[in-house]
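We begin with a single chain expressed as structure tokens, specifically the form predicted on its own.
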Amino acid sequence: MSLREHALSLFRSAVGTVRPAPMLKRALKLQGEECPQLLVNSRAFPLKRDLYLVGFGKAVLGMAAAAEEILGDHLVRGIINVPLGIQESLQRAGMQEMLLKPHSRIQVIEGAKNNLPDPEALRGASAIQELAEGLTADDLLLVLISGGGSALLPAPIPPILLEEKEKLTKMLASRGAAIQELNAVRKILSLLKGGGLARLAYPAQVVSLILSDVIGDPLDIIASGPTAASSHSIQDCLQILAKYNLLHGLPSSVEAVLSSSPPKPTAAEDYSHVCNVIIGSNTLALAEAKRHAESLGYATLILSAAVCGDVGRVAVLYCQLICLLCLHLASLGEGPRGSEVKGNLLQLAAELDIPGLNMAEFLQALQGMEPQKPVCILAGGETTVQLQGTGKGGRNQELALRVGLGLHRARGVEASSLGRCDVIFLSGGTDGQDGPTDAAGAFCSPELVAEALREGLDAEIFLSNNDSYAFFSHFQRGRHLLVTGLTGTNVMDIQVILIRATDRS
């Protein structure tokens, strides 16, 4: 198998292990007939009266199908908001286990085209709100949450209009706001986010099963925390808007809501009727990919499950890391050039401040790897892109192209090591969607950038217009774009670096 085929196999194994049904079935069980109880990670919740289900997110359709199978006739009614086209996509892919059975008690509403709030998502959010408001103290509400839930649960506080909130979110994203910042603002302007759904469901017992797509798995950030106490205040929201120069010129409706918002978040004790459980994350996906890579004969290390920061700076980190790995395979890692690259990596890691990454420990582990053995480095997380152009792409495609360009440039300087290695870099979204494109991400290598230049295509020009999708589309279809279709799950992004020595001198 080629490096590209191996990288694709590793990505698929990572995604496969965080598919909704296996995770949900590990976490959720039903026991007892006369006095039935819902068991969530061994914690028991008695079913006193009626059991309802709501959900929102890219992985929720598969989660709901598994939940209904477990709950059977105890489930009275359900409403889920899922991405537009996901049922058709899963049907076409033959993934029947992720689809609801005929005559299901769960209503499915599709919306949020291109992962943006729209009227259909708003309709679903309103139906979920109405269901939650009608619950009693003897009811139990099972909430299924995954990444993409923010766009699928839009319920702006009146008089804010959906298009006004969407425009503000787009402006924040285009200026490089991180997902944590986006969600902090969304929560303040929403009826259901920031614990709003849980408050509306009171006094019913609320049990949330959550598939995390956010670094560190913060309950109040995933899908903007509809069932978790918010850690953000109105002051935090104002600081974020000021940071991105958006305080002035806000719609009057947004100004009215901000001026009337309580200064402090709702107290944690107001959520005593809620149980939030993380059932899957990026860490689990990377662990499975590592196991698979080792079975293929790679010496494998996981860099981090929390890679974040500006896509350009993260690309530089990966390029420096690949250069060091090639030096290692050429038995030059302990020389002057190796020491220089290690110093660069330590400085970059300090600047990026990636949670949980100890670069010194990682480099020590790298030093202990067997020379000449092919190497696999795995990572996950979510980078940010500051939009400067009008092109088409996503953070994964842009990251892959930036790494390929960086390696092409480095090869001109480091021919003694990079020239004797085959390298493939893959970055893909586990949800199968990277920006407003049909790709999940892309594969890239220094050879691809060189080939493009021979054909008159300058990768740097495409990057300046944020047009990575157009760059990769110039080549044979499917050759460098990672096209998976919607996967039915979502645990951020996965990066795969594969390197092996060649016989080239």
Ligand SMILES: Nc1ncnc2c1ncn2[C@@H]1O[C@H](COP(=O)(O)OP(=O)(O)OP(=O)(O)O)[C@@H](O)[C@H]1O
Second form
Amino acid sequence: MSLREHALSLFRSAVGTVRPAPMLKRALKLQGEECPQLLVNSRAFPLKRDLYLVGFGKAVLGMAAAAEEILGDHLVRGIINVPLGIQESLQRAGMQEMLLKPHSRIQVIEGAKNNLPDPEALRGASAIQELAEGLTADDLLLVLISGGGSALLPAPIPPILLEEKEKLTKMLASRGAAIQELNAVRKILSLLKGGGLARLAYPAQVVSLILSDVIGDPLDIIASGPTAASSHSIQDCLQILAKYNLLHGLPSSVEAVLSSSPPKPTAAEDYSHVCNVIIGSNTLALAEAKRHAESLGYATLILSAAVCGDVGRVAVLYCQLICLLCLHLASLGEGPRGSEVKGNLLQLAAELDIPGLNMAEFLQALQGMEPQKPVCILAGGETTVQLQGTGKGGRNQELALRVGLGLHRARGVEASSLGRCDVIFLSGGTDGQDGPTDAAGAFCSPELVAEALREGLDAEIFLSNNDSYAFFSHFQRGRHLLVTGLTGTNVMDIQVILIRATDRS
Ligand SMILES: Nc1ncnc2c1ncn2[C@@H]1O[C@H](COP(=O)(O)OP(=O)(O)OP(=O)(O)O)[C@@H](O)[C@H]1O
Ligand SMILES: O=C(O)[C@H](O)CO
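Form predicted on its own already given; the form predicted in complex with the named molecule follows:
Shown next: the complete complex, the earlier chain at its head.
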């Protein structure tokens, strides 16, 4: 198998492990006939009670189908809110296993066109609210949550209107608010977000199974934490609105809610009837890819599952890392050039401030790797692209092209090391869709940009117009695009770097 085939296989194994069916089967089990119990990550919940299910998010249809299969007749009733058109898309893609069976006890409501709350999503949220409010101490509510859940569970606190809340969220997003900031505001203005759903379901036992699409897997931010204690106060919300210059000119309904909200969020003790479990995440996906890479014979390290920041700076980080790995394989890592590159990496890591990444420790681990083995570095997260052009692309294709360009430029300086290695870099969105394109991401190598130039394609020109998809589609007829189709899951993006020494020395 070529490096490229290996990279593709690693990406597929990472995504495969966080697909709804395997994920649910790992997390949720039924045990016992006489006194049945629901086992959630080994915690037991007796099923003397009636079992209900609600869910909201882009991956929830497949999660619900898998859950219903496990729960069988124990499930009394369910309601899920999923993106508009998802049933038809999955049907067309031949992904029957992600659809509910014809006589399912789970009602499906589709809404939130273009990932924005709309009257359909509001209708679904009201149905979920009604179900939760009607539960008793004898009931158990299973909640399925995935990314996109915020738009699919809109329940503005009266007198705020849906349009008013949508406009505010849109303005925050267009002014560059991060998902943590956006959802901190959403929580304060919503009945169901920020733990609201769990509070309404009390005294029923609530068990939430969560697929994380946020860096660091924060329970109270993913889908705006409808079953988690919120760590945000009204003061945080006001500060965020002030930061984005939105404090003045708020609709009077929003002002009314802000001024009547309790200053502090509900205390964590009030969620003792809730069990929140992350069942899928970028970290889990990377761990599976690592196992697979090791079985293929690679010395493997995970850089981080929280790589974030400007796509251009992240590309520089990956280029420097690849250069260092090539120096290592050429036994030049401890020389003056190696020290220089390590210094650059430490500086870049400090600048990007990637949560939880200790670059010094990572470099130490890298130094300890056997130089005879091919190397695999895995990473994940979500970069930011500041759109400047009018082209078509996505974060992953832009990142791959930028890494390709960086390696092309480095080839002159690093000929003695880069020239002696085969290198492949892959970046892909785990949902199978990178931006508004039909690709999940792209591959690149140090040779890519020079080869494209020979075909008359200048990567720099495409990048200046954020046109990475056009570049990859034209170059060698799309050979370097990563095309997987919709995967039915989403744990952000994944990067794979594979390097092995060649015999060209
Ligand atoms: N032409 C482009 N070039 C590069 N990136 C782009 C381009 N157009 C859109 N994007 C990026 O694509 C992202 C939106 O695409 P996408 O729907 O894959 O991500 P998302 O909104 O984070 O959803 P999800 O989390 O489900 O993947 C935005 O981050 C945006 O900056
Ligand atoms: O729904 C949301 O809020 C985002 O996808 C983050 O989870």
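Numbering follows the first chain given and starts at 1. Because the structure is a prediction, the values reported are computed rather than measured.
A.B. asks: Have a look at Asp434, Pro20, Thr430, Asn81 and flag the one at the hinge, given that one rigid part turns against another between these two forms.
C.D. replies: Residue at the hinge, from the list: Pro20.
A.B. asks: How much does the smaller rigid part turn between these two forms, counted in whole degrees?
C.D. replies: Expressed in whole degrees, the smaller part rotates by 18 degrees between these two forms.
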